[in-house]
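The chain below stands alone and is given as structure tokens, in the form predicted alone.
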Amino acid sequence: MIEIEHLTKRYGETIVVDDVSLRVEEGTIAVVVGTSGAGKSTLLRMINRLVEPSSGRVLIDGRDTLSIPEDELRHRIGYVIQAYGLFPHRTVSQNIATVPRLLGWDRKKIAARVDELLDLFQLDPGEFAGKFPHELSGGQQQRVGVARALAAKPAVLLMDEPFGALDPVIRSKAQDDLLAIQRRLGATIVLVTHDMNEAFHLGDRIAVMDQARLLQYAAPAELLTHPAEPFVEQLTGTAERPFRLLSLTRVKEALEPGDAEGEALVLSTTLHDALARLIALGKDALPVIDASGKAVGRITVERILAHGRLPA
């Protein structure tokens, strides 16, 4: 768990982080937003000091990060930027091994946890090993990057723009693949973004902020339910929040007894893609089935929309 109590920045006169408070759960997403300038890296950066706060304080698992060296706390967390950072004339396995190697791991662990890892992001260490990093695609570069920073398994993962540099087809696939990674590793993670879509898409809750302050830190559906202040509804997208709003929700949560005729939807799709689907079919209503597939009931046109109006 991260605990962040009343953390602020100063650079002589000017706040760059304003007393902001929040705490991010053990095996959660945590997506910092807002607009350039807001503080999102400088808050990101203290968690790890990099930057050191001017007051406040940062606690992990209940201890304060000042009671702990520099060199142990960062070992302890991975780190991940949008350019990588990755060592140009050292090899992919020698950038993942970076920090187990500090910490005096022996060489067949290295070796094994490298193997795990490059297996985990889908890269053979057979073929990939042994690259250099402008032998690598962005794609593969952005993989090798969070490879590295999960080496010495920390608990806590940052990640700042991790996504920016690559093109939309790229990023959704990235996004997924760190989805399954942290639920597979229970790793705990703060990401900063511009990307509302991203946001929306990762985070178990969101935090907003604008001008140095955080305005809100909820779970995504509040957020698009009930804005704190006007900055976050115009942040999250007037026109698009109803289908954000449906795309945070499942068909299990609208679904509806009785029949119907068509292409049978699961009952983890999205409201979303519900709806796409209905509206490519020219239904009205699709029945729907479980994981075995077995009939449960039908979802309409009807009740999707119910579910995506906002209150007034």
Contents of the next structure:
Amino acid sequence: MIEIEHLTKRYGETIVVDDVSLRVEEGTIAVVVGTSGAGKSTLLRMINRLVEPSSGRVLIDGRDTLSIPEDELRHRIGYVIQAYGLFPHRTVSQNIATVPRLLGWDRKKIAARVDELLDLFQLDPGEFAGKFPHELSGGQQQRVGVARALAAKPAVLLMDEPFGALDPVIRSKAQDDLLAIQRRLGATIVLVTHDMNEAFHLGDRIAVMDQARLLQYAAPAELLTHPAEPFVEQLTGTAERPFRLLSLTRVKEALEPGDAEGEALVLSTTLHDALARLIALGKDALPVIDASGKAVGRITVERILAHGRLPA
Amino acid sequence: MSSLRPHLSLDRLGSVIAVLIGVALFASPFVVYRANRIVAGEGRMLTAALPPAGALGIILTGIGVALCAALLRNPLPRLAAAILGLATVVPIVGWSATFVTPLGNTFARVSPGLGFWLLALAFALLAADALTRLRLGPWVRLAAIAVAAGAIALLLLSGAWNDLSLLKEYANRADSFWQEARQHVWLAFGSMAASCLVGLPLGILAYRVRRLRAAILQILNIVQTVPSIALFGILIAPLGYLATHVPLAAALGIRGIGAAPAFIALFLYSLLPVVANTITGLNQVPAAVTDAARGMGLSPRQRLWQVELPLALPVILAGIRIALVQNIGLATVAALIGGGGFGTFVFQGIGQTAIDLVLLGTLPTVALSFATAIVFDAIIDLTRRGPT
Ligand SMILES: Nc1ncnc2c1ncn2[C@@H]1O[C@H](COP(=O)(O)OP(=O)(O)OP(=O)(O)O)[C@@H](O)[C@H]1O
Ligand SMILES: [Mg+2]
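Structure of the form predicted together with its partner chain, given the form predicted alone:
Everything in the complex follows now, all chains and molecules, and the chain you saw is the first one.
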């Protein structure tokens, strides 16, 4: 768990992060969004003390980060940046082994960990372990960057626009991979992005920053239904909001008893996708089945639209 | 254009080389004959410098190489032709010396003439061009320089050149030659080692502490602009003072003239390339890489040794290479203030108007610079990993 309390950063007269407080629960993903220069990276870098706060403090699992020597703190916090920052003179496996080596793990344990991570990120150890970063594609470099950050099993992972340099297809795959890995490892993640779709896709909670201030920190749906300020509404895309809301809700939550004609939808489908199917098929209702294929009810256009309604 | 008519096209550099060879063969003396070591010489054209078979051999070889240079594009046969040319002309000039020297005359001197030098230059150009086009890997280049050094050693040991004036000068001074050689190497490489010892930490300091950077570089830049003779002179006074007033300094061999001021001057000259390149090399380590290193908890020292220095190494080595080659050349000037080195022969030779003695000092200096440059370039290539 990360607790940020009244964190402020000043450079001379300019305030870059202004009295920000927020809490990231154990094993969840907090996404920080906001315009360029809002102070997102600075906020993130104050968590591992790459930037020293002017005032306020950060607690990780209840311990003030100032009480931990900074190198030791950083060994325990994974850090991924947009440009990945892979060491060009070291192979993929040497890059991944960086922090374990600093921690003095023994050779065998490091080798096993590197292989495990390469497998996890679908990089064949036989092919990739000995390659140098410039021999990798952007997507592969990105995966190595994340693998390197996870090498010493950190409980906390900080990611600054980790997918910013990827094309849309690879990017959405990388997001799904991150979600899967996060579920498996249970890490607590703070991720900075410019991409609202990414924020809604990944975030358990989203922090919206503007001009050094934290405007709102809430679950994605709440951000849509109860934006704290006009800026939040604008950032989430005024016209997009109902659709985003539908993307966040699953068929299960809009299920009604009864039956319908046509190809069945699964309970876990998002309302956004369900509506798309209904429109495409020209229907008002479709049957719904559970994961085992048993019919459990139906979904209607009317119910879906009701879920996309924003409070006045 | 040339690809449209590949068989008829002339290679531009090759044509120049062919013309050089032509001038060398038919319009320049192959060797120069002197009745004794200091009188003016008289040139001997090829036909007068060698028995007919030898002259014909050189002419045919020269024409063959010229044709290869002008007409062939593939670098491999061009290289082969150049090596064949060198392997023919270089030993034969020794034969020519034996042929031209009257039997039993120990005063007569024969040195290579313009024709020989032009031929050697033409073949060397052709070889250098072919080698560049072949883009050989660093290991092959190291092997090539080793083979070349071996071939030269073999030539000298075989006695094929013993009748050349250059080797007669050497024979008269064999002991002092090797002593000056050691002195030259010590001056050039020792001062370089000292400036690495000082320059690397200074460069790292200037990189870390931005405010010092401009000041350090400015001072070193000023040192660099002082002419070498002037710098030697400037150093003589304080060192002389030191020698007369501090017994320890005198005991260490520090005197106003001699090796000490030369060593210090070379040290000061090589400081700028080392410091400047250390700063440049460290500066060009990508910001993302240092940021990631910091973010992963590498301490400043770990960052320096594990990330920044390895990535800056090719640039730092390039600085050392520049300084070292410069030092090897400059060290000849040290002889002027009694510092020793190959310069001793150069200045003695100038004093006695004995050109061959000048060559005895110059040729080893050039060879040493050349070999050092090649070896360093290969090492730099070997340290360059990944895109830079
Ligand atoms: N070392 C520094 N000295 C002075 N100002 C700084 C420094 N670092 C950042 N800033 C300023 O702080 C502000 C916030 O920077 P920050 O990098 O946190 O923004 P960001 O939200 O991450 O922006 P982006 O989305 O473009 O990455 C910017 O105006 C920046 O110019
Ligand atoms: Mg940023």
